[in-house]
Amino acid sequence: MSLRAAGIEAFGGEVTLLELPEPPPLEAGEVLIRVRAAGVANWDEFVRSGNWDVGRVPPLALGVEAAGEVVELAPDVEWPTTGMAVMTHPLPLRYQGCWADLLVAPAGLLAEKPDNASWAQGGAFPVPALTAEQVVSEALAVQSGDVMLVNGAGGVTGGMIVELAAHAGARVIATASQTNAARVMTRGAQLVIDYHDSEWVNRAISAAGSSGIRVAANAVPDGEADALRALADGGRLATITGAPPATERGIRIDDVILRPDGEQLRLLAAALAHGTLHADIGASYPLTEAARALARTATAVRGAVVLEP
């Protein structure tokens, strides 16, 4: 028996269909999941190019987030139960990535998929949700009354940052395209500024009033410098795009590196179930079109891209 997957034969190689050995016997604390949907995003390009160590070397099925049904448990696993619909960000990988029919994952890194979320929504939820939570609650420690800038709120992760910050009581000023402005407003932003406006930084500063912008999150490639300009002296900036600018004016800058966290994911799953968080899907592809799906993430997509094996 072999495993049908999509991935790479070597770092930097093209994404192709792979026939991989069947999953090994489960070790303590592990479960086997039949994958129903797996997220596709720029972080998968980091893995493909060899710029993100996920604990495995090629030949490698790509994919670092998934949703599916539990089909087998290690003898010591008491939760979840067989047949449960779950979602996960299962790093480091002991076996293979999520772009495959089957996935071996630690039970501690699972969350139950809400009934009101589709397989596609569950498969594309863990990474952006965990990133947003770690930006808002950890790097920025957003509190009620904070004036916060979210640069790049039209993207999947940026939109979740807006939702979590607004839920924490922050007054959110966001940047997004005109196409995404109305949706970002419904997610909790009090003002959305078109990032194409060359004066958007000055407009954001003016809108913040005398208190100034105290916390900011950047989710735009090469947008860190603009976000830094918008911050008041002594503020805090979290960026998820790497290469943070040099600190200045007493501003603290955090380059947020995603951390797998099952407890956080379970709390975020509850927020998804209750409507505090949303998972927008922009495009779905079969496993045979994984290369096309990955290429699609480099274009403007209103929502997440997923593979549905």
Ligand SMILES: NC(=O)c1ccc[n+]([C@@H]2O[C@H](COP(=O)([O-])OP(=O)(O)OC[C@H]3O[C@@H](n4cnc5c(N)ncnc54)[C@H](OP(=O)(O)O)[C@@H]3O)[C@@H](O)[C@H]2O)c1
Second form
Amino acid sequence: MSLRAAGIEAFGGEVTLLELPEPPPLEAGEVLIRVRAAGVANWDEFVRSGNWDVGRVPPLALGVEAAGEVVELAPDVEWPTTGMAVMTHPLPLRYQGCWADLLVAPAGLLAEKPDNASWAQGGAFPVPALTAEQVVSEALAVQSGDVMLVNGAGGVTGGMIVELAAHAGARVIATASQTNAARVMTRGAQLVIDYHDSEWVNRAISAAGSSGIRVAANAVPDGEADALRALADGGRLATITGAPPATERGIRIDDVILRPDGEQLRLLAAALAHGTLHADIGASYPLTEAARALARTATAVRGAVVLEP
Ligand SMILES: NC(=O)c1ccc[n+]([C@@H]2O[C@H](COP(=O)([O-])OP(=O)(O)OC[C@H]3O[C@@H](n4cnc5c(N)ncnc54)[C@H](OP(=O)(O)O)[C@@H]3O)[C@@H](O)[C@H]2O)c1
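Now show me the form predicted together with this ligand; what you just gave was the form predicted on its own.
Whole complex next, starting from this chain.
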């Protein structure tokens, strides 16, 4: 018996179909999941190139988020139950990544997939949702009445940052392409500015009014400097694309790197069930087309890319 997976034989290598050894016996606290959908995003490129340590070395199935059915439990696991539909961001990997037929994950890092979410929506939800929550609630501690900038609201993670911030009562000024403006408004932004306008930072500052922009989230590679320019003195910036610029004008900057967190994922799953959060799917591929799926993430996709084994 072997495991059908998509991944790499060596860091930096091409993404191909792999035949990997079948999953080992479960250890305490673990469950075995039959994967029904797994997210594909540019962070998988970081794993492929060896720039993100997920706890395993090649041959390695890629993929750091998935949804599927629980098929086996370690003897000490009381929740979930066999057959339950779950989703997870299961790092560090004990066995292999999520682009595979089967996944070994700690029960503590699972959330039940809401019935109103498809497998694809569940599979591409954990990473952007956890990131958005850790930006809004932890790094920025967004409060009702805050005037907040979300730079990169047209993306999957940026869109969830808008939703959670608006839900917390912030007045959100967002940047996105014109084609995404209506969608970002329905997610809770009060104003969407097209970032192709070279004057967008000044327009955002004007729209904020006399108190200025007090909090900002940046979800755009190399977008930190623009977000910083938009912020009022003494404001707070959380960036998820790395390399934060030096602190200036009393601004506090957080470089947020998402953390796996089962309890938080279960709360976010409830938000997905209630419609506070949405999961947009842009493209779906079979496991055999994982390389194409990963390449697709470098193009403009409206919504997440998923593999459905
Ligand atoms: N640190 C972490 O733990 C962490 C976690 C998750 C994600 N990330 C990173 O965060 C970034 C965003 O993730 P994502 O899931 O939202 O990606 P995504 O869905 O691929 O979003 C890309 C979006 O960025 C927008 N964009 C591109 N250039 C822009 C610019 N100059 N100004 C404003 N918006 C611009 C585009 O929006 P339009 O379509 O409107 O043009 C595009 O749709 C990625 O680089 C990802 O690796 C980091």
